[in-house]
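Presented as structure tokens, the chain that follows is alone, the form predicted on its own.
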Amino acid sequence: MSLTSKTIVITGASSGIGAETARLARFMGAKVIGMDRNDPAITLDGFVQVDLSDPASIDAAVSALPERVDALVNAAGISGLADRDLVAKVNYLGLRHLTEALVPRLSGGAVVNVTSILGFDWQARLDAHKALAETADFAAGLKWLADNPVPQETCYQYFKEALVVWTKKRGYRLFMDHDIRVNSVAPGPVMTPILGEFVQMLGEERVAADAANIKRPAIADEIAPPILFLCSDAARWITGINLPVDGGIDALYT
């Protein structure tokens, strides 16, 4: 599997599972172009500064992106500890209206996006997340969000939900009008820089029962191949795919 002369822009590159995979793709011959609200720590091939909030500052961000990307990751993301409102702009809104903005630059390309095992219930709201994905910009899935209010206590897993129906939804549509694929990886605990705001969220019972269930947190570097791989074109015919990449907690919920 090569990456060789392929351009791949990461959001979230500056830390956790975004910095380790811009880190990767350089080293198996891609030119990685990260964007993050924070300077990166590691060596890119360009970087741009962007506010995933805000659909202004994501529009400024693509213009100063190459006339052609071959992959998109959106590995940028918050925990459920910040305002709900910003949690839907974040995790879902911004990342949505970043890639509707390069699918123009991404023919033949690839999309990932990283959602979470805690989006493993998708179903049980499926009818609520196919309405959301089918709004038709920023601003009017901010209004269909105003309409049917999403509890703050439950905001991360329920956009990382919706993000599983929308890369589903979106990426069949993609792939047969643009070539474009779409997947997701959904990891479970990773050790990264905000796995205590997580813990936080989530309650120490909560987390200490789930820890009872798995061999230990994932390291960043664990979670990056499988991303890239849905990357390459040895991923060319998969598409539209939620890949759980967590030491098999997913397998506990079967």
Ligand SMILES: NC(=O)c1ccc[n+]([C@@H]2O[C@H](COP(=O)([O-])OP(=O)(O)OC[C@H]3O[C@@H](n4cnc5c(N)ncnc54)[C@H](O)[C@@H]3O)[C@@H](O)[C@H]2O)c1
Contents of the next structure:
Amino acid sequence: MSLTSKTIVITGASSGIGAETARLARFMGAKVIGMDRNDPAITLDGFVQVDLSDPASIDAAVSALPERVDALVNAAGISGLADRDLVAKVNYLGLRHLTEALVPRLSGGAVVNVTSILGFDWQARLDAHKALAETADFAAGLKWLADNPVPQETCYQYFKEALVVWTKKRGYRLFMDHDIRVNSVAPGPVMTPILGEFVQMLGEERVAADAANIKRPAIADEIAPPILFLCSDAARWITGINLPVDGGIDALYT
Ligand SMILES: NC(=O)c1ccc[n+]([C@@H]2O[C@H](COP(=O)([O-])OP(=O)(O)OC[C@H]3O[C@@H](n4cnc5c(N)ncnc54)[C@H](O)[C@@H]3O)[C@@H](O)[C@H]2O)c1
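We have the form predicted on its own; now please give the form predicted in complex with the ligand.
The next block holds the full complex; its first chain is the one shown before.
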């Protein structure tokens, strides 16, 4: 598996999983352009500040990206403690807006979305997720969500489920039409700065029950290699999958 001389754009590159993916990709020979609302804490080959909740900010950031991109890793995300509209924008609509804007530059390349084990129940709401996936753009997605409101308490899970479904639907079409592979990686709990918010979001009782069933939370350097495998040519026949990287939680739920 080689990333030598590939250009990889990574959102969320200033913290946690995105930062570790950026570090490993550079170590493996890739040129990495980070995108985040915060400044990066590691050396990158380029950095573009962006607010992924705002399509105008995304469009401005896209104009600062290279003309050719080999892979896009959508790792930026927020927890369900944020307002549900902001979760919809950052974790789904903005991610989708950025990806679609880069389609002309990604031909023959790959997209990897970071979902979550908390999106495991996507089939339970498949029709709704397909309908949202079919909305034409950011504004149409917002309108659909205004007509089909998502509960605040489960908005994080909902938009991770929706992202799994968009990855599959769009992953199939983009591969057929543009030779672009779109996959996702679904981590279980990972020791990053956002983890405390997930504990608050799920409640101590649920977290204690989950903790009894797993060996430990992951370290970000256990999530980055599968992400970069899906970016690499070694995964050239893989598109539309959601790969659990969770120490067995998906197997437990099955
Ligand atoms: N840590 C976990 O336990 C865990 C588990 C499953 C999935 N995930 C997912 O992994 C991804 C990465 O999370 P992490 O654990 O690295 O968290 P993190 O908080 O360490 O990193 C998230 C990054 O996203 C950036 N970001 C947030 N909102 C943004 C915005 N509006 N515009 C631009 N950048 C923005 C933040 O600045 C930060 O650098 C997220 O999508 C998260 O939902 C995390």
